[in-house]
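Next up: just one chain, as structure tokens, the form predicted alone.
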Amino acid sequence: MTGPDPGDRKASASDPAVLKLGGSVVTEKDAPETVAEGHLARAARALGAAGTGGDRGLVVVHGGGSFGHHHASAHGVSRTSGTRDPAAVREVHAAMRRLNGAVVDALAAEGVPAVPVAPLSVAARADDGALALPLESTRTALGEGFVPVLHGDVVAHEGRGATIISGDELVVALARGLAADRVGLCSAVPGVLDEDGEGVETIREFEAVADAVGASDATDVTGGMAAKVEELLALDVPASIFDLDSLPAFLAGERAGTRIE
């Protein structure tokens, strides 16, 4: 059997889709270091059925869930609070690598050409918090038909030791740096919910949902729904927030959950 034409593979590297599988999807968030095996398997089947990889470029990012957040919180590390304790850095990173291994293995079992990419090895923050994420290896992997799988992680931060890089930050950096054609965040909820618990169809400005989603630093060490909405609004490509039920629709290029534009 022959693979995709090399020219097609290289073309896909310029306009991939970027998909985040939230920590609430791939882990049991209330049980430290516990993979949500049923949900992860379901997501992997959807990606496998969609024929991702090859000439259908896709980059996957996954959150930390009960792996990264548990250890980061224990060491007081967040996107803004750093640590110079190398043992803490190793502990958070090792937990995320374990989860990344589970995600990559699940995708591979469904025929997805997934390969791991560790942000700690390539990314860094400047003193002002600005993120540098070189994408040469990810872009090349896409061009060769692979599906790079990145994850929230610790990264070296000038003046603060090491801080957290969230999956949502990675999604934004990847979407911009790779000229993605669309972005999707698969979460535990069917989209952004308003104050009455109803799904919001489209968001064009943060103020429209600010009261419902709260402050951007309201939840775990990487920020909550508000941070996601604010970061996705800053993109020049359409983004969607949806649950597992709508993952096949997103992969097919159809409308899914809440659209952010």
Second form
2 protein chains.
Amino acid sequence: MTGPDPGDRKASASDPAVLKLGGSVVTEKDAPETVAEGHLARAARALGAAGTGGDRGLVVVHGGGSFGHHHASAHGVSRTSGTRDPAAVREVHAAMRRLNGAVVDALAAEGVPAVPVAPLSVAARADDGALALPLESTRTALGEGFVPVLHGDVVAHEGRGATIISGDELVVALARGLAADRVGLCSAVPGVLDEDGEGVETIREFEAVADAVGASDATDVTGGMAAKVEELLALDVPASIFDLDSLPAFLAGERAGTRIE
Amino acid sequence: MTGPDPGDRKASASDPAVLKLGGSVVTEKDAPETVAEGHLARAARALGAAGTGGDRGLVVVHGGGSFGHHHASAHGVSRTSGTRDPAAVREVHAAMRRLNGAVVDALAAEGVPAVPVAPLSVAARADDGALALPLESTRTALGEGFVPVLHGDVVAHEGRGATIISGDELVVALARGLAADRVGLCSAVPGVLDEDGEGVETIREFEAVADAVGASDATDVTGGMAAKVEELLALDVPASIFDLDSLPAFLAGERAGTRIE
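Now show me the form predicted in complex with another copy of the chain, since the one above was the form predicted alone.
Whole complex next, starting from this chain.
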């Protein structure tokens, strides 16, 4: 058998990278349930070329884009507003599973050892909204050389039926729980832009960019750029926001887009 | 909104029933990837009529039958023999997801508030084969009135890539972890049969039936009747093995088939 020995794999799996492929990257946001085939294939090629998996531990998360948000909105479900309708839960989840299947297939086609992980099956929210995301499955899969691929989803929420969990929220929970060494958000924009539309190189506090990122310009039940920046600032590890052009650089451990420390 | 109030639901969710629908019940075991539509519909009608979910907490597990075993055998994967081939993991898992989709849809059509739970996403095995099955998602879904539907699957296994988790193994882990008040295995036979082919009413120790259940007559990577009986005897709660004729009785809390104490 070729490949790293189990000892190497375990050592590296303790500090993987967490990469989010934004819903605006992998789907056509304005067309219901439409995969952005070209963008997705480009992202998959970058991951395949970087040799992710094995001793280069990576967890991928993708957003819902035109798969999840459409159904979530139709049923009035958000991160805080729940549903007790099992058909609504199944519908939102099934749409996200279809997108996840497309992402996993695209990654597999480029040799990435991708395996699907469905948040509905593993995560839950307590009464106060606090997320429980047990990581036995993801951590073990990583340790065995696989690349777990999670997605925005609907999860059971104590007292509210089921609510939405966003890809961004998963990224933060995974980065903390897996002690990731870096986090990347591959989005439709090359980074955080200031009020003049120029890319910001580094963000160390929210106030510095609050005016520029104060509102998201797309309907998104899971929050826009402001929420992303605030959540990433709260992490102990560096995070980067970049677009597809800079994905190879991020995977190579180089500077990409806006760095949030 | 009709239905029990949240207080009732929470109280009952702490002692749900765990029901396994055997692979030999929900699939045509001899035909690859073929759902036993008639049997599945009959089981779903029984669950729908019993008013499961809500204050009558129920977790459903189904076996792999002709969906899982076929692919697992083709890739040489069992409970102890693993695979490091991500395509094998995806293939076994996808087959089981297709069966799970059919089961969830059939239950939903009869008004059962079924939601899917995929073991690959939540479970893992340690080096020594010990199963970790965190129950936050299943317990919260139960508490909110849903009926989680799990299935035999492939899971990451420390040091071996990925191995099979059987429906029977899930039943035992769920019964323990959720403090279930009773366990039912709905199989193709009306109960455990003695050496004369007569149904055994009650089993309290393995030796009493060892000769009769010593071997399973079907190829099954996850163990036959002997393994089932041994695992159920180790539980603190009563378990029953019965066929579709007795499913309504089990759901009503009555005696069904062979009782294992």
